[in-house]
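Just one chain is shown here, as structure tokens, and it is the form predicted alone.
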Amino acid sequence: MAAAPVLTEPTLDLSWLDLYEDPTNATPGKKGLTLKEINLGRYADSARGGGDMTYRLRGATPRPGAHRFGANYQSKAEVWSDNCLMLYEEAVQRQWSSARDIPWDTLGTLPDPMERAMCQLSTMLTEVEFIAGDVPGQFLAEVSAQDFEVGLFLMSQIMDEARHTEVFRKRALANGGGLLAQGQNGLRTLIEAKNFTEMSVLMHVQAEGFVQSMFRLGEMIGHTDADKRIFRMSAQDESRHLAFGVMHLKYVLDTEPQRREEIHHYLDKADGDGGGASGDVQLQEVFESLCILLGGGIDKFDEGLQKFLVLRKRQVNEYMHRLEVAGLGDRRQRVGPLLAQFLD
């Protein structure tokens, strides 16, 4: 008969109890215990150390032998934006539902050209917003855990864009129209972006900026309460994405000024095809649908055309203003001719 195994008392290693001598107490603020309140001491972004290609979050003690998980952005400047903490909290607090928060019962019956024009615009925006969620998702796994707030913000943006894709598809199918002609002439530069900053400058600052200018004119484009609400709610989300991109670009230019010409090169490519997502308004169907909606019908196309030119001018000048805020004001002298004609 085999001898019974000898039981030994397990050896405990409680060294983790004494990792830190100074305790950390985060105190809730007026809006609760937000990321701002826990951004303190050794856990603050200002105390960020070098990345180590593991999932170690900022402030945690490294574990010897921890597995790497592949290439990621080790430099803070490659992804950081000083407002990402606030923008994530705002995104969490201002989520809305396309099923419940849009007054779909107010659509009513629109003249067929108006309905078809809105459906054509919605078709284009469904595709644009799908890509706007897909593209940052491709970079999410590359963000270091040292900059986890950026990752949280990108997750909130993907959720925003999913809701926009959903709401514009619903609009196209809700009132007798349907999905019409496919768009996307000017979004290839987003899909082909090779690094985070290239993606952010082209998507957040340029492409989404042009879309945001359109959303903010939703009161003119939309002819029902439902349409106006769709544009209004989407615009509040888009503002966060723009704010992130502008401040990321500013951080890059402040901390790595040698990248200025590199960023100009990214914009040279996008401006050359009509301005990123704004290139979609060069498509005949989208251009005509906007003119019909802005004018109020086919018989008012000329009036709509004049309003479209105002929209285009506003898009381009707001784009220039965002670049100036970020520290790239010299872009005004390099912008492509398709956009330069609309500059003040």
Contents of the next structure:
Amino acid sequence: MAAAPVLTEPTLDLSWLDLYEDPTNATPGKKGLTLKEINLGRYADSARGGGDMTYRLRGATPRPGAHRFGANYQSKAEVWSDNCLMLYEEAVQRQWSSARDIPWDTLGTLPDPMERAMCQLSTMLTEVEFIAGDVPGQFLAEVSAQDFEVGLFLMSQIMDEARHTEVFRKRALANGGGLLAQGQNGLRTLIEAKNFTEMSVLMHVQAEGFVQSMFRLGEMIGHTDADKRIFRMSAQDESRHLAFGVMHLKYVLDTEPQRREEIHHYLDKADGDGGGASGDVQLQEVFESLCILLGGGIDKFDEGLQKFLVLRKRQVNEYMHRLEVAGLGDRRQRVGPLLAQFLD
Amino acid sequence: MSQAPTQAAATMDVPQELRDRARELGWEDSLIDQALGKGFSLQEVFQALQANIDGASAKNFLATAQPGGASIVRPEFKWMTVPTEWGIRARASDPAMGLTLADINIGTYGDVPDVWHNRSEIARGSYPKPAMEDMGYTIFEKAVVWADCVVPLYEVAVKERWSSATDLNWRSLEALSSDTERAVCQLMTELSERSYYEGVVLGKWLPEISYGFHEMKFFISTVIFDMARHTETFRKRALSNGGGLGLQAPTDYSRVVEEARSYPELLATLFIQDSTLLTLFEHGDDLAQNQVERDMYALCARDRRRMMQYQVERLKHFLFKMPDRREEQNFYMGKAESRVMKEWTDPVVNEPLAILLGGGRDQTEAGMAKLASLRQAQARDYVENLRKATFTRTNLNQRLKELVEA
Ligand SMILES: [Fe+2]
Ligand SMILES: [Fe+2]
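Moving on from the form predicted alone, kindly provide the form predicted in complex with its partner chain as a structure.
After this comes the whole thing, all chains and molecules, with the earlier chain placed first.
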């Protein structure tokens, strides 16, 4: 770099005009100009060079003398998921508004125990969604700018989780109820993660997987159009978070198979001896409120329990199926007894 | 269950999972049916199994227990009667905005405390458990993070969402002269990196903030998402019209931001970038070579304006609540200003702007003159934004001062 001239110095440096030869001409596809269309040539993830602990985005020319920042992952396999470009763009396209996209006027008077059950479930969910925003934030700086699409995906997840947190808070405060008892524990496991893959398996695959299986039963849990739609819209977002986690795990197992046992070890902590991390529906308040909602009344608790068992079974089996897709099917033999009892 | 158990329970199908679990715990095969026959509900059986009650204890218990009597597994729906504020029926005050965060900030749920004491992850207004693990938040003072505008700005941000993939007319791009295209691309490279870094650093601070101030965390989440969108928008522009990425952005200034040891320091150092980039984008029409770029700068400016409003109101609120920390801010701002001024003398930062403002490589002299006025506007807006936040720099950077006074 030439010595820095003053602002109006007439002699120009212009060395930056000659940094590359090849012109790049990305053209929009069916879904517009997405990250996929610009993932080409020497800018593509497949052409990823080594990282340098600066925020130089993939394909930019290194600046002599650039400061390094904190340590981040040097290898792509630590963070990558093949679907992250598509998932980020989908997130941008499918943002929704809890204020305007939920038909709040369809909330009606529910019997008191039903309203209380919905408010208790919402209290638990508004809490659970907090952590799902904080954890990606904690890991952002550890993602190399060489893999910036992963960073963009995590940023979209932070936005999604903010919306989930507030939509459940709004629900608790919109129908004559209020927030009830603090529900969760076990969330620390997620923010205790020290490694990206550990975080992603525990949060994206397991915890968000459990939450997703619950959201997908939203038609049975919700008793108003507003409630059903909250679950449906949130499930749409969770499916992206989950898909990232499953494909990240697959990428790790495909490219670094020696990490298999290590990954089991993380899961042992989360599902080996307990019933599952966040998204666990067996906590007293959550279990009881779900049974009331699924049964359709406090007097139909036992019917609710039958459906609750269906939900729990679905949670566990879908979780196992996702692990199989990612290449960790041998988890089936290792899950703790509280999950194993629900396996098909 | 405290209600009378139903007869239906006695005849209902017992799920196989429950029978399997009972067998694992050593329950006699008929014990579940005996319990149901005695009037216990399936739920009570389930909870006994969840609690890992072994076969002998279960049999013992059943020999003496009566449904409705004391039970180690009897649910009490305790959560139904916790003393939280009840009877809240929030309604949209403005139909165009829908049911907003402001609408639900009613009763005690709208009380944002000056100091938040709960170290666990808890929703403001819910009933705390007697003991919970510390989640590790470090920021518990409202004065440090809060500005009232975060409540409405969150909803505005959600409403003003846009997509670079489909909201910009990429197909309308036409070839520019090589030097001009490369000038656009060099600027895009720099802006993309600056946006990405700001998203990362805000994300890094997010887990530090406790949940008494959730609206503020929601708002910052929208800013982080804005930064993601700006990152990829600028990158898309660099890679779509015959150019490419240029030299990475200077790192002097970003390192100052990275070095922040507290949230007020972080925001004090980001203040100058948030302000000067907003001014730059507001001059987008002078820089733009086509409609795509004009639209791009306008959309980015709209996003940046929200962050700037937060910056101004947060600083004002902070200085009002913590006047003893006023002088201290000069350290952080001085440091940030000096690095930005250094970067403003970097030819790789200046020359692309001069080419774009001047209208071509052969017009750089005119371009440099226009750049001088742009820098002056940036400097003046920065000082004006500080003034709106009630802050006057005691030792404003000399170069900035010259620009302001020129
Ligand atoms: Fe979520
Ligand atoms: Fe999620």
